[in-house]
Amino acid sequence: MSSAVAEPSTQAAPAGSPEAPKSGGLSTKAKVLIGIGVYLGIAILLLLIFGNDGKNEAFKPQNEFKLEEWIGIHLGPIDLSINKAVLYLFIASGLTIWAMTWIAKRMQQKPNRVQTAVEVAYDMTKNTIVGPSLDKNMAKRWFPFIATVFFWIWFSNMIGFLPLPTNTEHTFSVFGLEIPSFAIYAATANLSIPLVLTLVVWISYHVEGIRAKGLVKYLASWLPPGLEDMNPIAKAFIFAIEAISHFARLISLSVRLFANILAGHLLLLFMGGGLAVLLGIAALGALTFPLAFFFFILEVGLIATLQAFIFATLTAIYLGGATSASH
């Protein structure tokens, strides 16, 4: 009886197969380290070539947010002058009106990409922002306002990252015409704009609460349920805390929008070259520019939309809380 013994195969596996041994190629970690080393080497080389010019006293980063008067309009103590903030307000308002009316007149059975994007935004505003916070009647009444606030803030935030010729402090000549330098700015980076929007929301939800319940019952609804047997002094203390929280909304709602947009623009300003100019170190610009690109993508892709969503959502929550049956 003979037995067959299987001989192990000595044939090499194909180069592209999982069994193929790894060649002497660099690992991902090594490639990353080499890339960082080359990147730092370029920055050091630029530093050796251009050196350090010292701190630039002439460059004032805060001037990027300074509102210079373009057309003076003064009615007694009221200043209605036209400046770049007003320009951005008009642009954001115009884009909001144009987008909504343009899409409304061109609705199709088979929507194109633009209509699909607007319908998704519309559905999010109606069913995600307004729907969960307001009852049917309140939603029908306040949906147009909340949707307009959402889209207006979104447009305002987005155009704030588009360079426009608004920097009148520095100009360049084109065929003899002095054109303002290109700069980025957002109306919502000026505290007065978010504060006005907040005041409208704040007054509106109090008015709706009083209309739905009456003044006394509305104020009584500020107290959580289950405090009927509590000491009057303790109830007054809780009521005072609740009243303070309502006034604190004026700060939280406006400053949240203002601070996030302002911080984003400051990061882009400094990382995009402002820090290198301020310190007089040209090589620093090579290090910070990739960060500026990262922050730009983050602001445009997430922060601009997120801040509009948060403001609109809180508006719906405040309106719903003021008119709901319970606290």
Second form
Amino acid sequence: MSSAVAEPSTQAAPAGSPEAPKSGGLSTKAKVLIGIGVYLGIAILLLLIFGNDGKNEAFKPQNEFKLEEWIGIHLGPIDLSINKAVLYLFIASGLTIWAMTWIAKRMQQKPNRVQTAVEVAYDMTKNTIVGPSLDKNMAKRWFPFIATVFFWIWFSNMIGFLPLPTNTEHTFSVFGLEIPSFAIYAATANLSIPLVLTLVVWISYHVEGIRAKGLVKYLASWLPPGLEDMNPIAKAFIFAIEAISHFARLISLSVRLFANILAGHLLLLFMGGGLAVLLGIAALGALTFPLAFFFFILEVGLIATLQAFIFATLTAIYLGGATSASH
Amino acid sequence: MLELGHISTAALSLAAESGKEEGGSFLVSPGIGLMIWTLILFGFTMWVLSKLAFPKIQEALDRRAKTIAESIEAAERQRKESDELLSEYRARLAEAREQADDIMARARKAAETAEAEATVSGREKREELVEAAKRDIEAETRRSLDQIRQEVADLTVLATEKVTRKSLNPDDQKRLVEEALAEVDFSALSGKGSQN
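Given the form predicted on its own, corresponding form predicted in complex with the partner chain:
Below, the chain from earlier opens the complete complex, with every other chain and molecule after it.
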């Protein structure tokens, strides 16, 4: 292994370089240790140069998620003002509609890469998310909703990692024009959005359950099977626990998505320099900055898709559970 | 992990501080307006996708699945036909080989027969030619003997005239010559004398 790693560096070294054989002779372990040493050395050097400025009270990282009113729309007590989150909702909706209809209009018998990716996602929504949880009729009725949940959340999450000029708190001047600073933000990092989707799911699955079984039978189906001979008080207790668990779904489904995306963005913010600014230790930035890349790849490559998948899958499971013959 | 814990704690405390400042944390307080916007935009997206995107994608996937199924069926059918054709060709080939062998055998037999016939015919023809040549030789010999005989007769007459100084009439000449010739043995000239 070490020789295999050493070989390319030997080849990469310029011909006749006196350091080439020395470099080629280093083991992987030594290279890793040198790398860590250099990494820490730079941080210590920066700490010695810039020192500690003390805690920065002026910097408020949470303000990155603050919604400033851009266009005020007030209908009585309801604030429908256009802000950053509404813009992201528009972008997510527009992008979802544009991408899906664009692909749908250009469906070829021999698909290209983009079409293949969309087909894989569509097939996954149909056969992995909806198929196993819902019967044929329910799947037909609820597939558009669940598929939209998946694609819409996915696009919302993904555009959350594109830096867009949305930070109106800080601006920069281009030919006299005050342009908002580029920032990353995700609509799903705001609790309102996952919560309203969760409410739709929550109400829908109860309505479907009542429609399929009738109110009493549906409520009775909340009790796990095998409790027929249990005394009524114990049954009521278990029913109360089940009822609480149904209400807990409101929190778990919405907060899971919201907290994951918010935490991801906070991590990127802190690792990308926020922590160094906040604590006034510039050297910390050198340490955390490489981690920002790692978290960015993790968020874009896994979390964004995973959270959309989990939300859609749980939606299908809740709907299927409410309408299936046995709970 | 410890670092992440610190960060999370810092974030939450910051959120809480901010919340205190603004009468409730904006990070965790849902807004009705944003929820309505979400419902409108999500609903519109779902409506458009269910009308324009999903049916077309499904249709295209169904069409492709059908095409693939048909292609597989066609391929199986063609394979079956190919197998049938192959077995038929093999049977025909075997038949053709048998026919070829038969033709070869017959040709060989015919060639042998023709050779035998040609040999017999050649022999007969050769014998006929030999016979004809013999006949010609005999006829020629006979004609030559007659000519010699005539020549000898004429010479004899001439010699007799010289000896006797007397001319003989044709009848005497003929008689004398025939008498003389009767005494001469020509069998040696014709070859028969030596054979006999």
